[in-house]
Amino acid sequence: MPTLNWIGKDKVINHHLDVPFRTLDAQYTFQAGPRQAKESAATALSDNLIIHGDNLEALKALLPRYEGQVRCIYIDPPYNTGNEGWVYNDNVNDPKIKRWLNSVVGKEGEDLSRHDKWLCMMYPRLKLLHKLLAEDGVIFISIDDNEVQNLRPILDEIFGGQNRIEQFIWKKSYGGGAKERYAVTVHEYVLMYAKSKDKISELTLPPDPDAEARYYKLTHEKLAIRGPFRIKPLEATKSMDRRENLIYPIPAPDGTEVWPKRQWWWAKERAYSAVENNDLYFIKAKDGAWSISYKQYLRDDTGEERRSKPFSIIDGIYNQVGSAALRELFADRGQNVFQFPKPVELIEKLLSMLQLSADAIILDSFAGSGTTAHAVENLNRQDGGKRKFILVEMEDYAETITAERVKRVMKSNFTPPPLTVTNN
C-alpha cells in the first residue's frame, strides 16, 4: 500500500509514545437533575466529561481508563484553509519542527510547510485515537478538499486501508456562491474508518417516519404484525453477472412455471420458501406472461419497523441550520457565539448509523462548540439511553461556549449522567 511522506514524519511517527501521562484535574461537576446520591468529581469521571486543554495530552491522559473502550469517535479538526489561524503547538524534540512551535499556520503560497505542519499535528493524535477505539469502534472525521488527499493515506496507514468504510459527501450548504470565481463549493467530506471492519455490524438508519404513507401502501393477511408492503422486482437486471444457481422456475398461481429472462435475485431455496409464506407478488399480463416481485414489508416478523441504508451523499442537513440552532440556544448573548458550528442533525445521523448500545462512549477531541455532546444527549432523549460523551477543547471558549452549551442542553426534564469539567 502506498504511504505518504512529509517533512517531520520520522519525528512524529512515534511522538504519541513520548507524550507524558498527565492527570485530569476536575474543576467542577454539573448535574442537570437530582440523583439518588451525591457523587464526587472523581466518581463522575466515569460519566460525561469535558476536558479543557491540549488534545494530544488529554488523549494520552485518557488511555489508562478508556483504552479500547470508546465505541465512536467524531472529530472536526482544522481544515487548514489558511483562514483559521490554528497554531502548531506540539513540542517535538527536533530543531526543524521546534521552529514551528507556537506559530500560526499560514496560507497557501505563503507558508510552504503548512501541509507538513498539519500532518505532524494530526498523526500522533490519530495514533492515540486508534488506541482508544473499541474493537468494534469507528471514527468519523469531517474534512474538506484542503487536506482530504493527505488525510486518507495516513488513515490507511494507522487504521489500515482494509478498514476504510466510506467517504461520505456532505452537502453542507444551500444557495450562495455570488463571491465564487469558479465553481460554487457546497460540499465537505466525512471519512469513516473502523478499528476492525469485520467486527462492526451493517450500517442502517432509523425508520423513516413518512415511509408508510409514501411507499408502503399494499395490504395483506399479515398486516397486524408486519404492516403494509411494497413490491420489488425479483428478476435481476442485466448488469448483474450471470449465475447459474439463480436460474430456475418458480411455480405461478395457475400452476405454470415462470422462468427469468436472465436470472432471479434470490437462490432457489429462498424463493420457494417465499412462495410457501405468500411473500411473492405475481402479476399476469394480458398476453398471459407472469412477472414476479417480492413483498417488502414495513416491519419485520417481530414487528420492528424497517431501517434504511445510508447513502454516500448526505443531503438536507445544512451549516445554516447549525448556526441558527446555536444562536437560539445562546439567544441571551444577542450575537453569533461560534462560527460555522456543525449541525447537530449531522452528528446524530452519523451516530444513528451505528445502532450504539445504551451505554456507549462517544469521544470528540476537537470539540468546538460541543455539537457532539448535544447530539448524544438528543439520542439519549429519544430512546432513554445513557450514552456518555467525552469532549476535548483547548481554546479559551471551552468553558464559556463548549461547557456552557452542554449545560444548557442538559437543563431539561431529561436527567442525563453528570458532567465533569476538567483541566489537563
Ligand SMILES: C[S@@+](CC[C@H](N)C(=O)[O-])C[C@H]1O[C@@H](n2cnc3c(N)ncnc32)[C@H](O)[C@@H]1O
Second form
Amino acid sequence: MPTLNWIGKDKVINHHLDVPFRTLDAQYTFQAGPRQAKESAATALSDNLIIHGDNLEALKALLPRYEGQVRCIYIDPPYNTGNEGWVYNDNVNDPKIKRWLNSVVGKEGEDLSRHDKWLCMMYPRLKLLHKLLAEDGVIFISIDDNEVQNLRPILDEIFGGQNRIEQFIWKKSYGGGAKERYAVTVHEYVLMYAKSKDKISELTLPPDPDAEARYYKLTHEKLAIRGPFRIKPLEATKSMDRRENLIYPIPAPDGTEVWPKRQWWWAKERAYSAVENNDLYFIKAKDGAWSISYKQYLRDDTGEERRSKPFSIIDGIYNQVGSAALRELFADRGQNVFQFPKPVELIEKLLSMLQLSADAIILDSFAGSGTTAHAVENLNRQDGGKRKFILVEMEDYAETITAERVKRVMKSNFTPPPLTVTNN
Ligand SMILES: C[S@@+](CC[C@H](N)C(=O)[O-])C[C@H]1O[C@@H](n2cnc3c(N)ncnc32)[C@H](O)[C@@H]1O
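Give me the form predicted together with the ligand now, not the form predicted on its own.
Once more the chain from above appears, this time first in line as the rest of the complex follows.
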C-alpha cells in the first residue's frame, strides 16, 4: 500500500516510544467527591476522567492502566483550517505545540508546511490511541477537506487499510454560505477504523422512535408480537445480477402463478415459507395482474424492535444545534463559550452504532467543550449503563468549560477540577 511521506515523518514515527511515562495528578472524581491532593492515579482511574494537559503525555500516562481497554475513541482534532482566532488554536500554531514540534523535529522543523506540522502532531498521538484501543474497539475521527486526504493514509498505515470501516459524510449544516464564491460546503467527514475489523459485530442503529408513525401502518394477525408492517417489493431491481435460482413462480391467492418480470429478491425456499406464514402481500391490479411484496414488521419474532443499518451519509443533525445546546447549558455566561462544539446527537449516534456494553470505556483526547462525555452520559441515562469516559483537553478551559459542562450535565454538587499531567 502506498504510504504518505512528509518532512519530519522520520522524527515522529517512533516518537511515542520516547515520550516519558508521567503520572496523573488526581484531584477529584465525579462519583466520590473531592479526593486528597496527590492521591495516586491508580485509585482514581476507576472513575470518569478529565485530564488537563497535552494529550501526547496524557495518553502515554494512561497506557499502563488502559492499554487495550478502550472500546471506543472519538476525536475531533484541529482541522488545520488556518483559523487562529477561535477559542483554541486550529492551526497547529499553538505555542505549546510549536515548542513540542521544535524539540521533536529539530532544525528540519523550520521548513515544515502547515500540513507537515499537522501530520507530525497527529502521528504519535494516533499511535498511542491505537495501543489504547481494545481488540474489538473502534475509533471515529471528525475531519474536513483540509486534512482528510492526509489523515486517511496515516490511519491506513497505523490501523491497516483493511480495518477501515467507513468514511461517513456528515451533513453539518442545513444552509448558509451566501458569501461563498464557489460551492457552499455543508459537509465534513467522520472516519471510522477498527483495531481489528473481524472482531467488530455488525453496525446497527437503535429503533427510530418515529418509525412506527412514519412507515409501519399496516396491521395483521401478528400485531401483538411483531407490530404493524410496511411492504417492500419482492421483485428485484435491475441493479442485481441475473440469477436463475431467483426466477420461479409464486402461487397467488386465486391459485394462478405469478412470475417475476426479471427475478425475485429471495430464493424459492424462503419465498414459499413466507407464503406459508402469510408474510407476503399480494396486490391485484385492475387488469388482473398480481404484484407481490413482502411484509417488513416493526419488530422481530421475539418482539424486539427492528434496528437499522447506518447510512454512510449522516443527515438531520446540524452544527447549529450543537451550538444552541451549549449556549443553553451556559446561559448564565451570556455568550458563546465555545465555537463549533459538535452536536451531542452526532456523537450519540456514532456511539449507539456499536451497542456498547454497559461498562465500556470511551475516550476523547481532543475534548474541547466535552461533548463526548455529554453523549456518554445521555446513553447511560437512556439504558441505565455505567459507561466511563476519559477526556483530555490541553487548554486552560479544561476546567472552566470541559469539566464544568460535564458537571452541569451530571448535576454534581461541586466543580470538579480536571486532573493535570505532572512531571513526577
Ligand atoms: C475541534 S476542538 C474539539 C471540539 C469538541 N469535539 C467539542 O464538541 O467541543 C479540538 C480541541 O482539541 C484541543 N487540543 C488540540 N491539541 C491538543 C493536544 N495536543 N492535547 C489536548 N488537547 C488538544 C483543542 O484545545 C480543542 O479544544
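Positions refer to the first chain, counted from 1. Everything numeric in this text was worked out from a predicted model, so none of it was measured. For clarity, a rigid core is taken as the largest C-alpha set superposing within 1.5 Å between two forms.
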Relative to the superposed rigid core, does the CA atom of P228 travel 2 Å or more between the two forms? yes
C-alpha of K295 moved at least 2 Å between the two forms on rigid core: yes
Using the core for the fit, does the CA position of E135 change by 2 Å or more between the two forms? no
Using the rigid core as the frame, report the C-alpha movement of I250 between the two forms, one decimal, in Å. 5.9
Any chance you could measure the C-alpha shift of D279 between the two forms with the core superposed, in Å? 3.9
